[in-house]
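The chain below stands alone and is given as structure tokens, in the form predicted alone.
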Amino acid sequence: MSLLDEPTNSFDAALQELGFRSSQLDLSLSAGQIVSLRRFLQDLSRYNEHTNLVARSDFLTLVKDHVTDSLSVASVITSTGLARQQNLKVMDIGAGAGFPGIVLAVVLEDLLLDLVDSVGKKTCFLNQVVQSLELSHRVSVHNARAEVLARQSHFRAKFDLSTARAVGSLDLISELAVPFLRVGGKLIAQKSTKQYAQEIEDSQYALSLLGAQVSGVYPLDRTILGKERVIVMIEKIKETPEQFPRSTAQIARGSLSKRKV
């Protein structure tokens, strides 16, 4: 059964869940934002029928497993004061099916967002959603590899914030994301409670090369997310050397934490 064929009470249950979880994250969603998120998830469920983007596309699962994750990122952006910056420029790397990028665009209505993904079927969907939600005035989609895009002058060192969900280890995420950031910009990476401490330790060499450092770790409420997660925030403290990010082939041969360059 597609999402569009589900009974109204399924929609109602998921919308109630969405409202509850957003309030627990200290986010107050307007009726218009909830309508936009619902439309986004309807579009995703319909697209997922012929092109697999997520494992399960029923509305309640999408809210619990994907939207709530994305709302937790929005909550940290808001609680740390980053959202107060007017026209906050955000780069979402490995944008996938639109988590957290599209959710952030809906919930944080002042941000300017660039979504990048190397997989065409994903960016095709993202472009459709941007049009459907009338977000094209502040959301752009790029079908490209982040390590290529970050070397272009129009994108390099131009962003205040970068996000990356399910992209890889912290040292890899940092190599891809930090070059997009201006000095003082932040990278937000969501990690499991079990892995984050080791990943931070393993990424120290990479961060030193990239001109960045860990600036904070924000535990997330397990009862809200249904899983153990923290958000690791990394701050760019000086300009990234021109040789980073490395080429796709070099990155594939090993992480910065394990190789001298």
Second form
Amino acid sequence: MSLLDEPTNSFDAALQELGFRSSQLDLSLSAGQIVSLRRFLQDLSRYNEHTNLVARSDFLTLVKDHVTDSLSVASVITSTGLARQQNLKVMDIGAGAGFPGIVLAVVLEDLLLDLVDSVGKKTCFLNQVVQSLELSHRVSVHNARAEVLARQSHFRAKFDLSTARAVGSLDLISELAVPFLRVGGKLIAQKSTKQYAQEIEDSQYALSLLGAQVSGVYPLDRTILGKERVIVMIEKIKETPEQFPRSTAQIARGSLSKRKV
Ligand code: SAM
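And the form predicted in complex with S-adenosylmethionine, for comparison with the form predicted alone?
What follows is the whole complex; the chain from before opens it.
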């Protein structure tokens, strides 16, 4: 069922769910922020009717599967003190339908966000949302490959934070994200509890090449997210050599960790 066909009471149930989950994550959303999230989900559901962006677009699924997961990123940005920095510059790689990027923009109103995705129908939707939620003064959308954008001087080493939800393994997203970060900047990676330790081990070589290291692991409450998740924080500790990220073709040939460069 599409969100647009849903009866008002299921809207209300999902809005209640949204309020409940955000308070469990220690985020108190204002009425205006809830209205913005609701508009975002309505826009997504409407767009999804003709252009596939998410598998299921009923309001409750969007709240449970995507918004809550994105709010967990906001909660770590807040609880670790990162949000105290004014105008934190954030690059969301593989932004897709706007998770976590659009949710972060709505709930953390001081962030400056760049959203990049290589698929035009996704960035077209994101541009519509940015207009509809009046976010254009602090959110920019780029239809590009992250590894190409990260080589441009305007973007390279310019960000305090990067996110990349459901884009790939830790070594892949590190290769895409770390070049965007200034030294001291952080990548927030959302990972399953089962896989994260192996992924950290597998990415050690890549991280050493990129000039980064794991700086923290934050377990998330299963009862809030409905699944086992952790956030792995990667910190850039020195400048990334110019040859990274590799070209799209080289990246497609295999993970950085497994290659001798
Ligand atoms: N982050 C969103 C989410 O969690 O719903 C989307 C996840 S989707 C599975 C992965 C997205 O990453 C896709 O929209 C894809 O187009 C994008 N993507 C993958 N590789 C990319 C790259 N190298 N540069 C830019 N976007 C990329």
